[in-house]
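One chain comes next, on its own, written as structure tokens: the form predicted alone.
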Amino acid sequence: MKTIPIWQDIKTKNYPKLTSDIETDILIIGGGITGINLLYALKDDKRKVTLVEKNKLGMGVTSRSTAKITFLQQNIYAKLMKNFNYDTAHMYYEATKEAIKKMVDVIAKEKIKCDLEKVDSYFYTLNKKNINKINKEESILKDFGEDVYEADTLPNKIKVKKAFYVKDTYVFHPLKYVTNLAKTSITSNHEIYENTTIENIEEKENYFIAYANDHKIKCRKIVLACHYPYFLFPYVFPIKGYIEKSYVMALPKKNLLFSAINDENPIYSYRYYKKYGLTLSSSHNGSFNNNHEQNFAKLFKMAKDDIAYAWSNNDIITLDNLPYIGKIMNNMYLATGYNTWGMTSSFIASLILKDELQGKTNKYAKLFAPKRNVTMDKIFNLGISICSNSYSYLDSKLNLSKKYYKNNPYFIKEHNSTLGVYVDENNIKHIVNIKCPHLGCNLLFNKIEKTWECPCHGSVFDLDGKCILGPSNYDISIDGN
């Protein structure tokens, strides 16, 4: 079993690291699907556009997704109608449908090889108590004018209490999409740098200075297209949402042209890729229930065949179920908080941000504006978010060595720092500083993927301390390298 996302098991193009001071008009921070979609959207913009990625393109949250391109997102429309109104739900539906169509058009126009497949998407329940929830979402979609089809069995033969499905949705290979779209986005005025970490941003009178790899990037506009917006009021953003952690496995299966998800506990999400069937489950608030070995074990119980790949993912869940996309201050823009539906929302973000960067009005901008109105759900979930963050921080400090570690890893004190020591199967010790550089939570060890992870805000570090997922901008290796 490989404990990496199935999408990462390919070779990708390397881009240079920033090695000098530069000037640019627009700086995009983040080389995941959002950043690359935006870089492509600005392809014909005559201004200089620079994208920087602290690791490699698409190797963060983008390549940990199950990669569905769909407007059927559990019961999102019922949630939006309850929290806002009918018009808000309908506008979200329209934005998502438009993004899907335009994304598929781009793939066709640019001949992007990303294993795109058109599939039916199912929303279902295994519990008769939740039939009304399925019926309500079905009714809303019908009212929007969508063609909806009922089913009592999923195409993989799983019997359900209630299900419906829609057409014109897709699945694809997200890393192939990102890497191949990036190639088409490079022009004389468009450039990409990998292994380039933005550590600080200074606002000047009419420009910004971004500091990266001991070099400066002078720019007029900045887009935070990173998964977690670590430059946006670092002591405020953590309570504007929470991290949801999910676990995924890929098993040898016949390729079936459908995807499906339920909306109960536990969540089961399915899709297929070539000779593999992907199952996502065991989702939970990342502040709690962080026995990763146990959570993977729950998922693995479903496997009747040998598991080929297994991995976990972090998603940002916002307080009102809408992403944050748009201007946050003069000449600074944001795209994050996709509530597990980033493959589609990232393209919506590129459409909105392109217009805003070019001084145009986008009809969806107000819907996704980061500074939108407060709702009752937002107020209620704010309390949950504050409690989650407080609990994860205190628990990480007070309960350092979990019982399920079984003395590996173990912890030592050195020069007023707590170090984590993991001994691998070759009896080699891997030693790191377990204090997260982001906001100081103590890290937890994921025994399946062999990673150190922050229970507060989702930063992930490899066995030797290299940061592979933000919001941290720094490694935790004890030699500082």
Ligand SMILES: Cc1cc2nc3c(=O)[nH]c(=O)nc-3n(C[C@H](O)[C@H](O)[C@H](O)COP(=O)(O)OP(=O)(O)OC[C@H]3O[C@@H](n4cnc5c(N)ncnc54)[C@H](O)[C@@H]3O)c2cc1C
Given for the second form:
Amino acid sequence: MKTIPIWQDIKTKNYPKLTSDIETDILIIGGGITGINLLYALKDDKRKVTLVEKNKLGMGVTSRSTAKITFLQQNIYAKLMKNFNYDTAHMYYEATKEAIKKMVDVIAKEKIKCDLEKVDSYFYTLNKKNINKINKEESILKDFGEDVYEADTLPNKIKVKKAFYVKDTYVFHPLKYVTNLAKTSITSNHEIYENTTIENIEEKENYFIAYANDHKIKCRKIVLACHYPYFLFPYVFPIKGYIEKSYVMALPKKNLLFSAINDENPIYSYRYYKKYGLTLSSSHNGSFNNNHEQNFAKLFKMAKDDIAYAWSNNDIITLDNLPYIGKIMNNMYLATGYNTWGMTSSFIASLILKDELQGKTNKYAKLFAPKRNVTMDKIFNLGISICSNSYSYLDSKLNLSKKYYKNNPYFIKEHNSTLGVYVDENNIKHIVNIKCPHLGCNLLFNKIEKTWECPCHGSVFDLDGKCILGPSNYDISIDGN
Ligand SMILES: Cc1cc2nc3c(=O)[nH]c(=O)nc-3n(C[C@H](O)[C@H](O)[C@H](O)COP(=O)(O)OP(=O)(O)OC[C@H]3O[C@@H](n4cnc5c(N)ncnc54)[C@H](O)[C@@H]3O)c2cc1C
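Alongside the form predicted alone that was just displayed, please also present the structure of the form predicted together with the named molecule.
First the chain shown before, then all remaining chains and molecules of the complex.
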């Protein structure tokens, strides 16, 4: 079994690292699907656009997803009707449908090789008690004018209590999409740097200085497309969201042209890619239930064949189920909080941000505005979010070795720091300081993926402390720097 995402098992082009001070008009921070969609949207913009990525393009959350491109997103429309109203739900539906159409058009126009396939998307329940949830979403979509079709079995022969499906949705290879779209987005005034981490941003009178790799980037406008931007601007978002973590496996299977998801505990989400069937499950709030081995075990129980790939991933869930896209302060923009539906929401973001960066009004801007009003729901969810973060902080400090590690890895104390030692199969010791460089939570070990993970905000580090996911801008090392 390979413990990497199936999408990351390809070779991709390398881009240079920033090695000098530069000046640009628009700086995009983050080379995931959000950053690259925006870089492409600005292709005809005559200003200089620079995208910087701290690792390699697409290797963050994007290439750890299941990569369904669909407007059937569990019971999102019922949730938006509850949190807001009918018009909000309808507008989200319209924005998502438009994004899917335009994304598919771009893939065709630019001949982007990304294994795009048209599939039917199912929303189903295995539990009699949740039939109403399915019925409600079905009736909202019918009301929006969508054609929906009922089913009592999924195409993979799983019998369900109730299901319906919609047509004209897609699946694709997210890393091929991002890297191939990036290639077509490079122009004489558009550039990409990899292995370039923005560590700090200073606001000057009418420009910013972003600091990366000991160099300065002077820019007029900044877009935070870095998934979890609160590290750079903690003060921007007092009300943010929480991390949801999920686990995915790929098994050898015959390709079936459908995708499916339920909205209950446990979640089972399915899609297919070439000769593999992907199953996602064991989703949980990243601040709780962080026994990764147990969570993988629950997923693996369903595998009747040998597992080819297994991995986990984090996404940001917002407090009112709408992404945050738009201006957060003068000349600074943000796109995040996709509630696990970033393949489409990142494309919506590229349309909105392109217009805002070019001084135009976008019809969806108000809906996704990061500074939208606070509702009672949000305040309630914020309370939960603060409590869960505090809980995981304390839990990681108090129950460290008792709960998660047993004997592997083991810990040593050095100069008042706790170091985690992992001995690999070649007898090589990998030692890291287990204090997260973000806000100091103790890291937990993920035995399956062999990573150190922060239970508070989801940063993930490899065995040698290199940050591969999450808000931390810093790698960790033996001395914790
Ligand atoms: C298990 C799971 C399954 C999912 N499946 C689906 C699905 O089927 N369909 C769907 O629509 N959505 C899905 N999603 C959601 C989707 O994957 C994400 O919403 C989306 O990929 C987020 O894209 P992004 O570009 O914002 O983030 P990322 O892909 O993480 O990109 C952000 C980039 O910014 C870089 N970065 C961070 N900080 C800095 C810095 N300081 N300087 C420079 N660069 C920086 C990172 O290295 C990273 O590459 C899923 C999510 C999960 C957790």
